[in-house]
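To begin, one chain is listed below as structure tokens, in the form predicted on its own.
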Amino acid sequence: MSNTKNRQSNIPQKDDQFLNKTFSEKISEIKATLGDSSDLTVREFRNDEQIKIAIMYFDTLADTQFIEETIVKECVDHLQGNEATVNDQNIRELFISHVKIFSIKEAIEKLLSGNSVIFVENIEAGFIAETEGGERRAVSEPANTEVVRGPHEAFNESLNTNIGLLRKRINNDKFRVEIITIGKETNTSVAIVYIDEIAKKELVTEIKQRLGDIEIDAVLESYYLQEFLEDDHGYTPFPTIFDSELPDQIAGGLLEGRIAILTEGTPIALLAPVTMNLFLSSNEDYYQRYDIATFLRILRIITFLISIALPAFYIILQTYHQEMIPTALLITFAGQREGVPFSVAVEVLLMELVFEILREAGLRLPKSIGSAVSIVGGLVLGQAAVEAGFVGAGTVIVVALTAISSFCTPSYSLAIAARLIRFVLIFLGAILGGFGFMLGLIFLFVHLNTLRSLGVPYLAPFSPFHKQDISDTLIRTQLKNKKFRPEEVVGKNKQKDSNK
């Protein structure tokens, strides 16, 4: 049975046993169920007529300042007015929220969401005050993505804030948000965001179904959902769900017909369905001249291919196909390798492993010293290895160029996939030479052609071929000429300017 619940469609279930309890018994039962937690605050108010009002909230989840300045103040003022009776009518006037709760389960769910639950003597049902707050990281610049031109806002860990960042960019009555909870133990809020009539209804339904089928104890980060959303096509290192911390990038995807998944507690949003072209594009491509953006886009594609194939290509040239190297360059390589005890394949493999170690060390160290350690370590180790005669200078250059090229890939998840494929091609090239290298590339292309993202081909619009979508893949089309949304993902509203 699925543990996913749509919060918008929940119908309150009355618990007569709970409703028949006295004012004090309801409070005691909730406190006992929650283990009498130290951060659970219960504030009671009464007047001379012994009319009691109790406010319950977690001070670690709720906006305590709002509670003090609004709810508590209203309660005190109301009771000091010596109201003889408290009934549904004046309690509705007293509190902002008119939502009632009828069961202990519902009360606890609201408390754990940061809301306050209010009980009044002689009134069976409780009331909810929306006081969600607590300590949250403010909206700041992206931590992992450098932005030269464009918005400098990034998602944070608050689901409501992230939805708001998207709403500010898409001021549209077709903007849809559906919130569900996933995780048997964590009850994490997850938002499905899309634009009606632009997103395909079948894709929206598919995502809802996949999220609804998830049975998991905890959702602590959006990747917990990503594995369940990906199509079942066996092992692949390539990401088939896009992730980003940039609201403008996710908003751009929504306007193309894609669907976003936002998760409470993480600044990383997911976007699906996707094609490989999306991972090689940058949101800044549309914030600068189309000719410059086209040059940079082509450069990224070239550097991505270099990051995958250059070390293996260097090995097969040096080991199996030396006749393809110009004579002068071959003599230079031979001079550099004089006295080196290892084969070219072993050299490349060792240097690649060293650079991976340095890269990982740079990520784990504090930011103030991480970059310095990785740069200095690479320079010192590379120079020392050449001078000691362990590797040739050409090998260090090839490995360094490969590492730098991998940094040009906009998507970190795709760059990691390229690193894994690189090692596979190195082994194939070292064992089988040019034949193994080409065989690896063919299998790689075939594998990419079998991948799907929510049923959408990964290599679209090249395979299958869609002529109108090709214009904005290898090159960046001028915005005035970009009139249609991607064929594979868009719903009914295919044309960007409906007046044309």
Contents of the next structure:
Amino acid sequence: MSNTKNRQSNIPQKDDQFLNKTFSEKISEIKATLGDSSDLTVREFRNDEQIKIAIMYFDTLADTQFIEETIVKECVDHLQGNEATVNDQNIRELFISHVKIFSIKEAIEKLLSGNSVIFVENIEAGFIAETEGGERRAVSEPANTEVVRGPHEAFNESLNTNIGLLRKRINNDKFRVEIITIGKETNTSVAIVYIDEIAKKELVTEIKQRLGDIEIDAVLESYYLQEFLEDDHGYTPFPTIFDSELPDQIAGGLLEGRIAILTEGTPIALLAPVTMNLFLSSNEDYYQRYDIATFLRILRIITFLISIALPAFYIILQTYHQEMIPTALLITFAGQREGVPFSVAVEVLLMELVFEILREAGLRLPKSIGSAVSIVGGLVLGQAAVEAGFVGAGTVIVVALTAISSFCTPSYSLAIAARLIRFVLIFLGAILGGFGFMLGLIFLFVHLNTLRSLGVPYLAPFSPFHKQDISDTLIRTQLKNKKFRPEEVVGKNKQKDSNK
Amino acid sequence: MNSIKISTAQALMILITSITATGHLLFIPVILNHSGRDSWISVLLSFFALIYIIYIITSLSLRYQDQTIVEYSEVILGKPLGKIFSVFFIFYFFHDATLAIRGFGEFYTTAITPDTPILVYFTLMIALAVYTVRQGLEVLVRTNQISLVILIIIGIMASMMTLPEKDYRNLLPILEFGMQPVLLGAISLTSLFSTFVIAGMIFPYIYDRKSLKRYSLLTSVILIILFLGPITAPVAVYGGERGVGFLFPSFQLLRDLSIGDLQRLDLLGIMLWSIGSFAKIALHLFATSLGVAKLFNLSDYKPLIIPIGALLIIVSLQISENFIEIYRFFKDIYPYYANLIGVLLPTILFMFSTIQLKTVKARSQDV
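For comparison with the form predicted on its own, would you give the structure of this protein in the form predicted in complex with its partner chain?
Okay, now the whole complex, with that chain kicking things off.
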């Protein structure tokens, strides 16, 4: 329906064996290949002069109303005419169709993507009418990202709609879309979207090559692709490919020279190459005053650190370095923990486990019961656990603060990475104290430095250091000062405004 | 292997971390022991030695741009003698690494966890260093790039926090015992700065050499500033008598520090020296592995990292009976040993290389 796509044109191969068959043989062969599926509709029309026309489509995939109102109606009208002939010329007007098909393979591909295939007696080739339709969700508010200020549109499951949402934001003749199919069994359409002359050519070819190398049966969600696209094939808890359901965020990435990958059937678009900084910044940073945005960014980084390290830090303070706690507080802590039978490490692990259970339960439950879980979890478990002497009150505070902090990370995929690392640090801190804690943090830093997203260092522009790009990391300077695209990503064409 | 590319700033930053971390932990007490309240003069004097060392190493690196010090000693002195020089350098890197590990382990077991076997610290530290070096020099220098900034910020904050307790009148009188102890301290500090010779192993990987000399000289100034503060602080805070008697004076300062109700920031010390020692050990592990690989003309140094790392653990255990022995070694033997390898050998290389280049030039002019 939308002709905006640059569908990779595979030159049609003629299948003479199929083309030489009679009208009814062709239809029955297609039917047989598709196993006589109940939703495959075949409508045949004929008139006295024995002109036969067959329209085939899946009524579950095609826009049946459209077929009924235009193709069928035209067809019937035409056949009722006095001197009804059907030949190569007038069939185009008849079915609004320009595409011919020459093989059964092609016919089935088109049928499966929701198009209609039309056969006319005495004409060898078949015709395609673009009737893609079927059930589709309307563009709605983002389900998992709250937007205060900014567009409230989110991607949905339709690839065409998603590309349209991006194109609407970037009115540019350099906007490029390339669609390929991935998945031996599912044949899922995947779109590579970028802006020519801003995106690095090598990166585009690299992405295409990586997508081309994928050998997989099914692509049901974009993560199927993400794992193949990542530089180290997922041997890290950190996401090296950004994902978002917000078109404006993806459009912003495209304008910085990044490349988006949209998958049919997934409301989540992928973006690469990215740096860690992108996971910690929200697109709303650009929709509000720069001083507030800067404050929020720093706050987010602090909360990210808290969500990684606070429980482990609490354990080492309580077990190995009590001297650092102010004396008055230490006495209170000791008083609270009087009668608690477990060590601090066990306490923290218990509470963290309880929290993870609550979170997972809250995620799976219907919304109406969800609030009940929070009451049970927050009030009953938290307060009662302290009163029953299972845990000290300090532990509850620490775990609660960690939990709240982990929700401040704008990117869900980075937030869940923090969840795993937290447990590793808790173990290291509990066993080795301050040394283990530091060892864990150094290892984390080294590990982050080994990561690359399509060859771009994950911690850029901090390491390696790029002076120009710092203005959009910890701080967000005024938009008029943001003159450069990220150096690591773009390379050439760094300056945003060529006049300056 | 030559695909590793680092920037001048990154290379110099890892050298700064490597020198200051163990320097603050292990050398400051030695220097204080030598020159007491006049230590700051020793630091200023060693500035000249530092500039000399840096000048020699950077000039050599600029002359033989894509070669490590192990390779160009062979070019300059011929195969047999060059190999002997290389063995000296590699041994020095290796030995320095063991000293850093032992120093860190002793610091931890003495000051913080007396009951934990020292082997725990050795093994984990080396494991981390092995992991990092296997990921390549680039990962190491980039990690250090961020952590050095954090370390310096902590250092500056710590020195500002101790400001109210500092009384710089404690530094008076100047030169009470004459120049000799001051010179001894300066030589001792020079032996620490000799570690700069390890730059010969990482400078070949720099991609922008244009301002190498300028930045290297800036590095020397930064290093001196980084040592001036901590070396005066113990005397200024505790006085000339008590200040020189600590085993770990910098750590003692952090311990006695208090920010409002927050006291005894041991954890800051752990942070500083864990990160610093890690950087130093990883750098020296890299240099040793690469040096051995170059010495025997191996194409890849990565298979050597784990065996050399394991050897580091064993040698660090065997190197001395206790911390006091290491302390004495630093005080009495190390200055001569390190200055021999870190200053004298590069000077010989530099001289021969200059003569060679001049004769080549003269010959080409004759023809």
